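Below sits a lone chain in structure tokens, taken as the form predicted on its own.
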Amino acid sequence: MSVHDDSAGSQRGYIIPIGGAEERDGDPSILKRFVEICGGERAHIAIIPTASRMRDTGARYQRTFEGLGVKRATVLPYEQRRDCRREDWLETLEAADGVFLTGGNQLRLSTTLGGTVVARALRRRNREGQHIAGTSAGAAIMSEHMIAFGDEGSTPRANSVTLAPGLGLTERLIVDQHFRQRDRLGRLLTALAYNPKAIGVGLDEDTAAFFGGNVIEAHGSGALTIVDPEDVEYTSMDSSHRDDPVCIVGLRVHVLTEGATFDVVSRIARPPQPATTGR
């Protein structure tokens, strides 16, 4: 899957990967700001289920969306290659203004929508405007290369992640999901270890990571985790035996937490800015 240019206009849309297990039914802020970018009650949200083997996704989601106002949410259930030649889905993908890829497994969505007008679309439109959210698997798949899977633990070790193609929707971030609640430190330290140029974002559940422009804001209950791997000096991983522990020298770690910023060109992170009182 070819990688989109990051330095195309301002028109760009969001970017949005989501941890995972994002509030739906009390108070789920993440898709309540989804919703409002990409236009609110004028919204046209069409959702991508393919990740997740559950007949019954696309339809919840559905519920969620058109419970949050927005004027039309439409289920495309790619399930097969061939499903994404219907020109009636093409055309509601086009028309959309925002689209959702669900939760599941990330090689589901890769394996049937990579190298397809489906995901040459998806490309195109966020270059044009349209905003992309994806939670669990469906963030995992929104960059240039994925983590298809890997070990849990928090040391990096060689051969403990597998990389294969993403969308390529950016470039600038390689990103893992449900992070802290699965102990997933190691193996994104270990994907940045290859070839130190993505920045790493790490997502808590409940958390997001809205990139739009230049500047990644955290969003939700938990955090993102910012690994920037700019000033890296040294990595074992070329001389690192399978299972032996990579020693990487000149990382820089973040922790972002609701209204925190970082920019990926500056490398500046911010904190929240503090609340306005009124006076």
The other form holds:
There are 2 protein chains.
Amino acid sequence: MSVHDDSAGSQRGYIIPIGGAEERDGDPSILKRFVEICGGERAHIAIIPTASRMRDTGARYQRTFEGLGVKRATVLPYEQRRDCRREDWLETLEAADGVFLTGGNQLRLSTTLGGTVVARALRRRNREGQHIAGTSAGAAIMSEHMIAFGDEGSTPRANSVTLAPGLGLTERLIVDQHFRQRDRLGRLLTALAYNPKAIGVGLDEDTAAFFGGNVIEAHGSGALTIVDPEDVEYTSMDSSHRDDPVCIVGLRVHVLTEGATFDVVSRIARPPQPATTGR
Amino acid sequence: MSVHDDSAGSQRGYIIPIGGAEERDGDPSILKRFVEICGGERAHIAIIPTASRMRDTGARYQRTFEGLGVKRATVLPYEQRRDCRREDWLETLEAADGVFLTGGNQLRLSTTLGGTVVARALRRRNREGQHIAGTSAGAAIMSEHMIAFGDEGSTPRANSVTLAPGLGLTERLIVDQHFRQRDRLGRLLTALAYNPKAIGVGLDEDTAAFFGGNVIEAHGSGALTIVDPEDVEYTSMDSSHRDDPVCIVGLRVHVLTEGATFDVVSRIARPPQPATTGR
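Next block, the form predicted in complex with a further copy of the same chain, ref. the form predicted on its own:
Full assembly next; the chain just shown is listed first.
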């Protein structure tokens, strides 16, 4: 229906928000698929551990990606805004086939990278074909409108969510993570009630939304909750007081599991396709 | 420096946020200039009074614009989301040379127009050359990130501002209005501290930012405060608790009065040029 400015054509790289706590040992199926998309054994992955306060987060992902057989996995430990001017890191970032943003605090990402040449490079390179995955905080930062923090509970309440500008890889989505585990439907609905223009994507842990072209595909052990406000007839957000429940009429919701898809342009959801077998 | 996706070329219409309480009788210099840009006596202005709860807001602006000699001023009183599907109003909106968004509550605008064909038409028509002015709430709604509400005071404090998605005519600016009158520097700085990527524009009452091409020009009886976070070295927003003051290092601030300009690409501010006189 609407064709946003950020509609990108087939050339844009995948945007892959992950709900946090993705499997990294046993069967790391989300990270494996990310690696495949990036070129498998030819892939060069850049890891940005900025969201995390733990020193070894980057190195741990480096080992995971190396274990998955990539050609190279490089940690770019941006800690200060001035780090964003390091030419050598920028070259590595530009050359990578895929970029992985770790979990932690999304405000560490937005305050450290926001408005810098690194943020601009990520936007541009993604438009040109670089794939960008992020887990938890790394998922939240991807869209133009980022949920910075908020309250738990499944009823939307005025003021239960704080939005902040994110990386802006897409304007189409607002992403929330640890979705079922932390009971976050209410805050996602609140975010949409302010302005029913983006599509809400709630990601369970160990679950990813592979967003390529116009299609989002669910992957992982949990579910992906799509909240489509296109036909919303009414929200009471403009007249709600702090902590009031917010009235919203006309949402469409889809809960997608492994292999199910949602087209952000046609707004059509499809269940998983049965595997095609020989006759 | 950065060239955003929303850079538009010379063809884009003006975006004209006004700080509220603009002069409408005596010398309505801001509205007069808006009318001139729209074609003067040939201009057709569409008025959207959605933000206001007062019945006569649209009609009052209609009389003001008629008094300024426009060819036609039409009120489009969108009240419900379903109104956005009215074909006749949409045709009027599409055909207008300029659109004026009145004051009131910006969440009335975002909840009523957000995600509808009206919002998309405004974005598209502005890119094609339609000029869009808005006062107070009508100014707040224009950018991609809108200040929905917040606290007063000049120190930025964590959680002192609530952002919501706006119309998205530009991603480059975050606008706040009634700026000096309501002591809103703190909340504007808070909004920038989340992610120092947009440029903050604080508008005093009876003061407008005429934003055409890459240049913002101040017009009116007050000042326009530009807060440029491009060189911000540090913000503590990621580690601040609710109501904590937020540390921000490296902001550049310009206070522009009538005729002074700021280029959003080169980030250069220029004082008012002396009128060129014959020798």
